[in-house]
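Just one chain follows, in the form predicted alone, and it is written as structure tokens.
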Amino acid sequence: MERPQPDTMSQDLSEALKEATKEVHTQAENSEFMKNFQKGQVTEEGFKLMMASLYHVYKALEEEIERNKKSLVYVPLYFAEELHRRAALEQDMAFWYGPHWQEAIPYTQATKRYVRRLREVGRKEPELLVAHTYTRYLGDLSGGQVLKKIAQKALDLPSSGKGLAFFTFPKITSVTKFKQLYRSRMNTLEMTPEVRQRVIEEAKTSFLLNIQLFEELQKLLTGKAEDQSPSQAQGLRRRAGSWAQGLTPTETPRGKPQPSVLSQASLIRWVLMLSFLVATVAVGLYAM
């Protein structure tokens, strides 16, 4: 473990966390999944995968918060009504996966690693929950609001906010003022230099866990696209081949077949049909 640095110790905890996580924060924002999201290139499947992962993460995080809500190392940061996301995510899961969503939602390997770490921290080192709530909740209150607008537009979601309850904080009237309050509470936490440094390192770990989650989601989406593309292309070749086999050879004036020569009309029909099939495949890939 790294020894506390003098400049870090002279800073408020909130400032020290912000400074220490700057690099991994940038890495998370620049992951392929998030860059595509920020460009509005988000599919329903990708969004559902992300939201399901967030449900598992917040379920674990908030169960561990409840376990430790009276602990001196966490009690100043207990804002269940204002911040907790599990109930909102349950609404979103019902919207995206239907009434039996608990049996339907995926649980990816990167998500499981993230959850395991939250469980470990909650049971063995609850003071490190500060790092996870900092990276998650303050991020949700900041960039999360931008992602909400992007998803609403890209997925053509209703203006009522259905499917996006996760991004809505009805108990917070001013995001700016609440974030200031939250940071000021963080700065009042009493920690030894060693515990403080562990919290800072855990905040980096939290970002890395998020990066791994985004990378896995991107691989899942890319893998499905690659799995479907060859089969679609093969299907195209089969259909085009079957159609071509059905062509009748043209006849010469003498009645002898010319199997390698198509009439002009047949050639036009063949080109039009092939163009239609290619366009169909292209539209299918774009809509994935």
Second form
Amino acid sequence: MERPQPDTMSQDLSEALKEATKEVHTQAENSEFMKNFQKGQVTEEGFKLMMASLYHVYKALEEEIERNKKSLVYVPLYFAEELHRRAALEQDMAFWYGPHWQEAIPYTQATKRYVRRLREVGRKEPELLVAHTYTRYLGDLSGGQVLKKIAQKALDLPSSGKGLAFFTFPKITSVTKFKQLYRSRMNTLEMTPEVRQRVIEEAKTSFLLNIQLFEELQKLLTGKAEDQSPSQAQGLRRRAGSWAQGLTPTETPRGKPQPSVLSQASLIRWVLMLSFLVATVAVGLYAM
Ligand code: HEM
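How about the form predicted in complex with protoporphyrin IX containing FE, since we already have the form predicted alone?
Okay, now the whole complex, with that chain kicking things off.
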């Protein structure tokens, strides 16, 4: 792990997070799915997929927040009334997938990976939760508001906001003021330099998990599951935290390891040797 830099240490956490995630933020904005979205090129299919993923993500995130809401590492950031999205996403799920949405919604591999990390953080490293709430909630209050307007127009949705409850924060009167409050609360969290560094790394990981989610959605939509550039994904992994680096590019949908080429080659070698032996013995017996 990189050693914390002195200038980073004297900075407020909110500033340090903003600076450290600048590059991954640009990458998120420039992911194909997000680029198309910004151009108004969002289909109902794509939007539904994204919303279902967000439902799973926020369900996990907010369950982990509830688990840790009394902990000193999280208590100043507990804004369930103002921020929590699960109830809104449940409304959206019913709108998009109908009354039996619980059985109907997809749960993609990248979404499961994101959820696994949220569970791990909530249970084993709750001091890192702030990294995930920062990435999602401040993002929803920023670029999320732009996406809402684009979706409303592109999908020809009613002005009542139906189907877009996720993007609406009825308990927040001024988004700008609320974001300021949230940043100042983040800055009150007491943490050692070591924890602070891990929080910063986790925020980058959190962005990476979002980017991977968008990349997967894009692949599902365009049906080119095979030809995604692994070099790009690896580059992103390298830049993100150690947890994301542990994800191997060969990870299969069910998480099972692929049979390696090496073991297949040695199997063939054994079969050939055995056939040769059997043939030699047979010829010997025949000659007798
Ligand atoms: C089309 C995609 C996106 C656009 C256009 C966009 C746009 C913006 C803008 C304009 C801000 C600055 C707002 C301000 O300073 O008050 C911002 C902040 C932010 N965005 Fe995005 N964003 C996008 C995607 C994302 C994604 C995918 C994430 C993470 C999942 C994200 C997370 C954040 C966060 C955490 C901030 C707050 C930065 C800070 O002040 O510390 N954004 N975004």
